[in-house]
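A lone chain, given as structure tokens: the form predicted on its own.
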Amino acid sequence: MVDSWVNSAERIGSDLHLELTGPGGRRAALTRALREAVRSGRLAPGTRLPPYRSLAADLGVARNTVADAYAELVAEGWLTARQGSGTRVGERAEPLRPAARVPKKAPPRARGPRHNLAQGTPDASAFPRTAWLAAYRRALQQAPSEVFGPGDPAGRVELREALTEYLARARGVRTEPGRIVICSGFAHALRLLFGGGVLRGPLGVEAYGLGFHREILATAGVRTVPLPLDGHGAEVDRLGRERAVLLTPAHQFPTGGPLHAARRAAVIDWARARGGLVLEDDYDGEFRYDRKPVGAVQGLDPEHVIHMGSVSKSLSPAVRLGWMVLPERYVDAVLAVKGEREAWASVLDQLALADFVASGAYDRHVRRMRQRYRGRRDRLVAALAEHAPHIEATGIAAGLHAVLRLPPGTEASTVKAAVWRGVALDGLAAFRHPETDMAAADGIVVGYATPSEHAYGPALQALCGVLPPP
């Protein structure tokens, strides 16, 4: 092949896309692409052509007839062409620009909240970034070469070998590396489940849940089927005829408290009665503060239980990593839904967090994190103590929010003077399943781990600045 002309390096690629068309014969054809692409802004002034004798063997033309285009434009102006320096887009010869327009005013951007109490994320700020590099640099070191070419569908194991410890002893879950399969998070795996047929509905959930997780759902359409709750949880009592359960037992979601022993049980009882699945969402079970920590129900039958997983509220939304530790039974149907090759969680990414699983340093993050959510509660308490005592706060055992309960009626105005306040948080209300027969309360749901340690003091204040007088 001719030698390659690169523009930045005083050569060009010799694939010149030269269309040769039109009246006058071949020169004539040459000439007029040749200035049109010029013109155009296509070669860009300073831009060195091939030599003509390269661009005659790719065009297919005599030498002569490439010489005589290259004079022809070089008399014109459009090009310049000097001892040693080659035929070259003259530095005067300026594309040929539209008309220049009128900008439109580019609409006001969107102001964010100046306090931002929203209920899921973790302190962005706080993400290990030193130890993370740590990780990821050992992971890329020690990569096998095997790393860089297509993935496995079921993830890394390196990954899931580092998971199987952490789970077991962190968690309580049963389980061993072949029947792990990494996603990018909770809502990756109910597509996967869901909408890939893995399973089907009607499925049971809890009263008050994410909407977004209904929707996934919906759009798979599954049909959901809430579970009244109590201070013991869901009423698991209530199941009938679904396939399936959705749970947050270890810490129920946005309510709070963990789902009773005598109903982890009685729920397993249920899945094996019926052949049915428990689904259980371990979304924030490391962060608890005031007693050990809840275990897994998927220790108690894991031929029952999905115990699914991430790293979303731990460590951060952005690494975009999560797992089913699945009953073996449906393994290979997960695997054929997720695809040969894996397109969803980078393996990199993973490399490095099994390192950073295996080193501890996940273990360290957890434990300063937990201390610094702790601390943080106790000041949203001592602050609704001091302001407003008449306001209770629920839920506050584990997790990174709290519901505050409202006086009855109060919940709209509440959200609305938040807004206006510049506070971001959520209304109870919007977590409630539409069909639930379950009695509404008044609350608003209060992410005390989301700003940064300087902005958490100032969200307080404006907090407390809109809740409801007695």
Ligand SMILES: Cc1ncc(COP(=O)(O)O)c(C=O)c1O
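Note that this is a predicted model, so its numbers are computed, not measured. Residue numbers count along the first chain shown, from 1. Note that the rigid core is defined as the largest set of C-alphas that superpose within 1.5 Å between two forms. Compared with the form predicted in complex with the named molecule:
Once both forms are fitted on their core, a CA shift of 2 Å or more is seen for E36 between these two forms. Annotation for A440: C-alpha shift under 2 angstroms between these two forms, rigid core superposed. Put the two forms on the same core and the Cα of G409 is off by less than 2 Å between these two forms.
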Second form
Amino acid sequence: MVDSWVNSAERIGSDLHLELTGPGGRRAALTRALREAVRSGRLAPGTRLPPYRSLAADLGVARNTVADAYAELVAEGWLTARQGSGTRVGERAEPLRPAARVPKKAPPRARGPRHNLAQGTPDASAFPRTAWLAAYRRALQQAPSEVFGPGDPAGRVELREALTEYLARARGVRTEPGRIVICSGFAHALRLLFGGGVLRGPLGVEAYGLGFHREILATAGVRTVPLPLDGHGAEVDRLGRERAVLLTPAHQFPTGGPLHAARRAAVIDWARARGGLVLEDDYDGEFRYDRKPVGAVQGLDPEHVIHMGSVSKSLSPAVRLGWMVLPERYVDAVLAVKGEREAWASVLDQLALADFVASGAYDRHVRRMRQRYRGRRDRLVAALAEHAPHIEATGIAAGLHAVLRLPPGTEASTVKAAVWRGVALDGLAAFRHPETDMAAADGIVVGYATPSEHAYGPALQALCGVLPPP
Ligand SMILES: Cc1ncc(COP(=O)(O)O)c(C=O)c1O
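Right, the form predicted on its own is done; let's see the coordinates for the form predicted in complex with the named molecule.
Whole complex next, starting from this chain.
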């Protein structure tokens, strides 16, 4: 063993256990072995390494091999070299620490609920795999080579064109491809608009909504002002000094009513009079079962509404694609926040979605799912009529969830009973804005789209078993 180069406190030599194996020759193997010794903590920060000559002799390699390996690791920051004090392990070369605590056994509920009626996701078993694959294949075959370079931050023009046509036809949105910016979903749109400084608060919001979205806004420093809800939707006549208002006009989330025609007109009047902006979250606008869907508010005044949508409910939240339909004056500001090239929404997925929409596959899928979800909602209503006639599914026949109003004081115990019986669902309280003065009502939010077809019957049965008695 060669140990003349090191005092006993710094002894490393052969106890370094440097094994020169793997591809790329001896220099690459030595570099790898030393890097691994530092990374794993076997060589602590500050440890002095042997001179080239000693380690070379120790390992039976040429001096230059050691010198080159040291130089590479110095360049990478793992080692430092200073005249007179030799080569040492860098002070910042933090070893890999083991995970703080590795649970020995998965906790009993880690396998997930037996009956998943949590709102939020479409029936994952119904994802149109074949049609999506076909769209992807066509898109890739036809794509020019430039597609595989950096992407346009506005999104692929093929997708913006397809959406312009689709949104006009299905949602009454009036726009053109130059006013659409593609993003990776509604949550991303919120982050771009508020986190990126395009818009500022205070922002009017509905008294009930997704806490996750409120958190995004709070993180961006936006104060949200809750608007109470009544039978006509959000009380937009309460808007005052807010700069913008975020609404779910087609189907209030989660309580389930549409924004009344008079309120739709009133919120546009407010925006025009105050220079305000309406942010329209059209998260499930295609899913209406009792009539043709009411068109988007954006159609009333494209210069005062930002219309936002995504495929999270219609197709799958795994696709992570969404869009903002912007008034002309916001387009440049949003593009500036997105940066010089697309950094979020996969360009290839955008092309696949463009083909999926333009070929009519999206319409066919939405039609199929509309039928399926309508059937699910009807079965929920029928099950309540039979097993719990004192409990009503409220809101319009639309979307992927329903709110069941419960007798006063029974929400918390019902949610608890559901957890106990393996039924995933949420209480209304989970969606309530913490500062609203609106009277609370007891209820649960039931996501009837989530289970696969064969699992839905048993899930309904389990649900009826946890509902409070009359
Ligand atoms: C109220 C509401 N808005 C928007 C969305 C869509 O969110 P994202 O596009 O970020 O998945 C959802 C969930 O799908 C939602 O529940």
